[in-house]
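Here you get one chain, nothing else, as structure tokens; it is the form predicted on its own.
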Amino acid sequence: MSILQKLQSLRDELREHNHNYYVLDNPTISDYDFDIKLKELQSLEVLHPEFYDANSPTLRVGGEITKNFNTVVHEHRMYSLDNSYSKEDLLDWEKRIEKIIDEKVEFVCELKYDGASISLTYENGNLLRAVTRGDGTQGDEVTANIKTIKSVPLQLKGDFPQKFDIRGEIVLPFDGFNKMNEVRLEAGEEPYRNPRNTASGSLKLQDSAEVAKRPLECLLYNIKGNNLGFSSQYQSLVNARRMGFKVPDASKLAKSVDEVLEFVNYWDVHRHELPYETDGVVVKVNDLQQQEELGYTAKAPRWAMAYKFKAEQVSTRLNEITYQVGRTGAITPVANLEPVELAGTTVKRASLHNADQIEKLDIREGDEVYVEKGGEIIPKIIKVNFSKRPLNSQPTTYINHCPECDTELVRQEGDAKHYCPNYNGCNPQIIGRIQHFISRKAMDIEGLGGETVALLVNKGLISNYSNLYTLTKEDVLPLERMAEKSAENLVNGVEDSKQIPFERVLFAIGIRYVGETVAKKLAKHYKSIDAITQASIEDLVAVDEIGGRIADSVVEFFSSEENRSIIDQLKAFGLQLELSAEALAGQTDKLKGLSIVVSGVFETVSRTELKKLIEDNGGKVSSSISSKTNYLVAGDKMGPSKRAKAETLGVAIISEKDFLSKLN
């Protein structure tokens, strides 16, 4: 046997007892003999660096060191998931379910691990890189780190897609989290707080051989790619255990949502006999062609939905009420409490969201109050135990003026918030605003964090983003904890977002409702700022999913002066305030006015494809048919209801061809 032959006998001998000991668990051989092979290998390694193999189990030790971890734009978005938390929420689910499914949906019932999200990437059967969950659309490669866990198979077993990306939580068993609070309390070190935090702090160590040295596990659960060839996600759960993934075996396949509650109410019992963290289950819909066709809101998809248990609660005392003030001058009155333990974590504080929130259950400085964590991550203020109340117990007065600049607060009919409207001169205000134009959402300006935005306001060097624009290194460097390389990374990161494109920016100066979903709507419809500074509240609600409150604020916004000005510095600096000529490309108003639904299964083009070529030709993508509809495109296996419906209505259907055709 050649060097190379034994060196690849080994690595898939010791692959297959590590799949067999870490997913399965079902060990064939001893530690002792693994170790021994393990060795070998290493020394065979050492002596042939010519036959490296970057997915080698010797690799599994760590070792490597990361100094800064790389941000990866996700290939497919992580999105988060709706919540409920009643029979009531998962049967109006169905429902809506049900207005754009015209056939059986199945659904598939899995465990909500509490984790830490990772997103695998597979290439040829080869663990191609990890990379956090992020923000959704983008996060850290954390890959050499992920290589240390073992229940990760760094080549894949059987028959795979060529690529494809897996998602997971990575967890600490409780097991393995007591074990290393005895060794940190034995060393006389605080220990760790919960299983959660742990394993999440774990992923971005910068040693990778102390992440190996943690007994963290990946269970997967949803795979994302193109041609994967399977057409469930149930399937896609068996595929996945056969190609070496650690899936839980908890899943269940359930016919209607009777079936779920049986699973939800099973585990809500029996969940404390779990070996990991968990806060709920996942609903999922079946059939992979559902699931497009139901395809995604801003920040969730329409066809999964966490039901979460009920949280646990605990009892402590309400010291003082204090109010903070937010970037667009809404105030937010805070529970004080006496520090108490909850769900693995001390509760110190707590929102009371609002006025009528306080009236509402009475709430005072004094009372023993029960708390919970709203989704087991917000604390929150349930109600009052009365028996326990002070004699002297007076009832909360609301403030009447703000607590940073004493401007007295103003409350519009129909809102629940109180609002400071010292708008320029309010520093809380001016602070938010700046900090959320440089988040990473937005204009994600490298070496500038929450904490100095404080401190160049606090001293006097900006009033507004549009300043940031005119700082030196000199200016910055006297700042606290400021060094010269600091201080340059600063001024660089700046100048570097002036690249940002135009509907980032948009959403970067912060308009009231205008999120990120809204800031492209709004950017792609007007394609400048100088259209949308000049258009209408009757122009603005014309603007697909943009409604009157958003046109309110928007039309607000550009009537002031102060924002003009601040708008004019920005386009003097560089910023991208209109649509590059790379965005602008493939755009037109041929389907401008038309709604289009969209159904079936496409040959051509995918579709998402479809949908983009709808939008991108300025007609609106529906999910339901009603009388507004012009068209409904339709593919292979398209629902008989669905076609009934467009020609009861007098909807004209056209198949993928004659779309493609109607666009040239």
The other form holds:
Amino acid sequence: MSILQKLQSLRDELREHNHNYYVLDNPTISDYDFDIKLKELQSLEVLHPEFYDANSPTLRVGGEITKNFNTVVHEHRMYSLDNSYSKEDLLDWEKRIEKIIDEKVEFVCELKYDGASISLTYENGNLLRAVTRGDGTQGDEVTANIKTIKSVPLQLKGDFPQKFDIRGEIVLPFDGFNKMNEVRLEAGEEPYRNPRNTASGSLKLQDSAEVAKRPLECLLYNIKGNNLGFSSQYQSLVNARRMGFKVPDASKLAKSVDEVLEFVNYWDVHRHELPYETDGVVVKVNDLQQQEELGYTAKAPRWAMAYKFKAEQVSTRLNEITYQVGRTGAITPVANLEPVELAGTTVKRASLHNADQIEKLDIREGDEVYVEKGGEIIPKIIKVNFSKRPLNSQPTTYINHCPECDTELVRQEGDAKHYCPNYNGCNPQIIGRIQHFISRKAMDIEGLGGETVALLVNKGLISNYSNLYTLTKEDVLPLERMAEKSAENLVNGVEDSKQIPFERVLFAIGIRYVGETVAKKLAKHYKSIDAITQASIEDLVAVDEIGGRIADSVVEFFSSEENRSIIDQLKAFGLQLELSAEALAGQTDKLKGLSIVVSGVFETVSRTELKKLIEDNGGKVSSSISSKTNYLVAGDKMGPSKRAKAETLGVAIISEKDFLSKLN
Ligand code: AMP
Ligand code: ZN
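Given the form predicted on its own, state the structure of the form predicted together with adenosine monophosphate (AMP).
Okay, now the whole complex, with that chain kicking things off.
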């Protein structure tokens, strides 16, 4: 046997043992024998660096140091999940699905593992890279760390697609977590708080050898790519197992919401027997073609739904109610609690939302209250334990003046919250608005952070976002912790932001209710800030998906003299306040007023591109066929009932080719 053959056979053998031990929980040799073989491989590799293999089992022990993690854009965006809490929620979801899909829909139920999400890319059966979810669009590359997790196959078995991404959750099983804490306690160190945070913290450790010591596991649940060789979620799980991935057995096909609930109820009880944390069930439409038909909202797939187990509750004392002012001037009452342990974290504060909520709960300082932690990071107060109410307790009176600037609060009809109307003179509003302006999805100003903004405002250097563009290096140098280089970066970052496209500027200026999506819609429709400034409420509501609330808010924003003058300054500084020539180039009115449904699989353009084409040409993409639909663009494998529905309603059915030639 040649050296290379020897190396390969050792690597194959160790891989198999890893799989047996870490994925199947079924070791077939002793740990001792495994170590002997691993050492043998290690020494051979040292002697023969020419046969280096980036995915050798020896690399499981780590050693690579990463100082800065590279940012990698996900080829397929990593979405979040919508949440449901009751049978009604699930039935509503099913109804929404039925509006779009005419055929029978089956579901797959899976456990919702509570850890850190990860995306693994495989090419020709080898692990190419591992990237954290990040903001969903891009994450950090943590390949060196992930390679140390023994249940992640570095090389796949059997048949596999040429290239694909597989998503999963990195979890830290309770056992391993407890052992880690024993070691820490012995060393006199603070124990880790909970498995989830420890798992996600592990991914960003610089020293992969440290990660290797942590008993992390990777549980997989979703494959993305082309020519995958399966047509359902359930089958994809089966295939993933065959390729060597760890996919928990607890997944089930369900034919109805009732069957989904059976699964939920079973696991609500039995989840405590699982070796790792779960916080619910994920229900997915099984058929991938149907999934594609359903598509995504801005945040989550329409074909999946998380069902959250009932959250844990504890009782504690409400010490004080304080009030916070947000960037829009919205007042949020905050419950300051006697610190208490809940679901692995210490809870000190909870949101009380608004005056109505306080009234509804009849909550008072000094009360014993029940606190619950659901999916949100901020815990909720569920109810007051009236039997423990102190005798001298006084009803809560809601504040009527701003805690920051003492202006009288207003509450408009239909609003749940009170607002401080001192838009341009209330510090948290000024700071919050500028912080929003510079944030990543808005102007993305590099070299300037939220704390610096607060400093700049508090020192009187700026009082609105347009002032940022007059800042000089000399202005900012005297600030705390500001060095020559960082001052330069700040000023350059501000300068660079002048290139940020119009729709993001529109989002950045912080008009109430104008989020990213609405900003895009408005930018596309009006093409310049001047046109939006002149738009009336009637004009605005005529724009697709712009409702009365948004329209009011836009008109109110531009009716302010002060806001208009700030916008004029932005214009003078050279910010992009109209669509660029490029953005305008692809846009026409050819499909104006037309409502179009796309269905099936397309040849020359992807479904997403097709939808974008429709929107760019002034048309409206709608997800289900109705009498208002003008065209159904039919791709391959379109559901027969969809076609029938279009025919009955007399909707014109056109092919991809006809549609494209119609446009050109
Ligand atoms: P959330 O972060 O609450 O929006 O929930 C979405 C996250 O749930 C995903 O990003 C995954 O990391 C995680 N997750 C855990 N288990 C599953 C599963 N079986 N299927 C899909 N997502 C899951
Ligand atoms: Zn105020």
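From a predicted model like this one, the values you see are computed outputs, not experimental measurements. Numbering follows the first chain given and starts at 1. So that the term is clear: the rigid core is the largest set of C-alpha atoms that superpose within 1.5 Å between two forms.
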property: Flag for R15, CA shift 2 Å or larger between these two forms after aligning core; result: no
property: V605: Cα shift of 2 Å or greater between these two forms (core-aligned); result: yes
property: Residue shift check between these two forms, rigid core fit, K39 Cα at least 2 Å; result: no
